[in-house]
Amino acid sequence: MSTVLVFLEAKSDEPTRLSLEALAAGVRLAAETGSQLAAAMVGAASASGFAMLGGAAQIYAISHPLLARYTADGFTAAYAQLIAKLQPDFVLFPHSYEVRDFVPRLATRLTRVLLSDVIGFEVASGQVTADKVTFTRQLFQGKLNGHYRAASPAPVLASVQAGAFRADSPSATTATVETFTPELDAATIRTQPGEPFRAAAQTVDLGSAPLIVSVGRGIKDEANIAIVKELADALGAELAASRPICDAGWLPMERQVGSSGQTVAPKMYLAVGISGAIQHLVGMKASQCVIAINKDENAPIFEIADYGIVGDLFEVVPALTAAVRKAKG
């Protein structure tokens, strides 16, 4: 039986949201190709995060003192050894900063090509071999879709774009966690990791927010952002923005959504005064429900919105805020 192997990343001993999305992609790929699903993560087998990897028939805790902190050399060597052990047909990763750093090196070591930022795939009817699966990734900031099939033998390596697959509620696993200890030599690790990056206290992870209210240049003036902030507070949502708002310094850059900001996939994304330039859409179009408020009925944002309100945001937003507060009592 063929195998789909998903490598996950952990934060505080639990898989990240991006990793759970990659696992969801692995569950679907394994089901459609009739493969067995295996998951692997660096950490001690006793970590609680391994219990969240439902759907995997095999789970591996990659454990070694030299993997306590991330290094490209250490992770490349460890992952290559587990791949050699399992001989999977497909290897999936979350498309994170770490993956972008070391997986191209891993692909080179395996003489394979990494398909990065995959948003979907299609399995040929009745075929389960690696070269019969077509992967889709976006080009030119989402304006075009490219379709790719592996020309080389298995394994096929692919990273999964944030928000492309749903991972709303991780399920408990029934699989036994097996410890995998790679053979690593400190002399082969050429970099010395520094202290972990500590984000500022006000930093917000929009990627984990279930509700987002985002404001665009239609707000006209920095002082008017308070109107949208009131709506976000009433909804219990995070406040975000398009690039012009952050470039102007009206909101911090950490709240920017788009190709040069954060990629989000909340349950609800409320776009206020955002026209819908492609650079913004690529960062939020994976949202489960998109609501747009814009006075221009031809604004591109309405093309992807599930619900749209054509009107003056200075009239619509306060009325909506009042309605939400009334509904909440």
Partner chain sequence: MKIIVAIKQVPERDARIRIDSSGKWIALDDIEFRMNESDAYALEEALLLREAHGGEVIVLSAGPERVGQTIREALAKGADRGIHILSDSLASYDALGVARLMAAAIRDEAADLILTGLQSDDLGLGQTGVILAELLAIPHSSLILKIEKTDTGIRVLRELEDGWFQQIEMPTPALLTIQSGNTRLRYATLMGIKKAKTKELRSVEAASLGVDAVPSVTLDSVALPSRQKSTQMLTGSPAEAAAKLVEKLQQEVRVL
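Structure of the form predicted together with its partner chain, given the form predicted on its own:
Single chain only below; no partners, no other molecules.
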């Protein structure tokens, strides 16, 4: 019987939300390919987080003192050993910053290529082998989907994009948790990671703002930010931005929404000149109402927008500011 192995990540001994989404993808893939499901996470088998991995037939607690802090070398060696032991057909990961850091190295060690950041998969009917599953991933910052297939024998490695699968509510499992202790040598871990830290304290809490007007690359120049600021002021909204605007120093980093900035879920999120790359979408797609103004009718932001205006933001934004002011009297 073939095996789907899902590697999960834990924070404070609990699997991350993204990990549970990857597990949900694994549950579906195992069902559709007639495989058994196994899950693995770094941590002590006694940790409460393992109880949340419902649906997995077998759970492995990867345990070793050298894995206490993440290193690419340590995790690559440990995961490679568990893969060698279990010989899975499919290996799934959450597409986190850690997975992006070391899984390409792990895949290379197995002479495979990771199908990174997948948003879905389809299993061809009939004889199910690893190369009969088509994985979809986004190209051109979400403007195009690519359908990929493994051309080499198992295992197929894929990482799952945040939000692409719905995490099942954690359920107690009857599966046993088995400790897996990899053989690791401190001398093979070449990087010395420091303690993670947060930059300066944030003074803007976009997370609690009910209304947000956010500006992106389409604004073209720092001087043009003013027209978006006027709209935000007219609406009584907080001003936010996508990464390129903060990278350019046009707005402070603390106003950045997206995977490397803040995650927001306001009542209204108005995106001005933001195309909607996934790194931005993950930070705002839980908003109750999304409005997009963009010159490109095919911009991915329109895929998740409730209302859209296709047009030149330099004409639409001032017109909207005037209309809002008029409506407010």
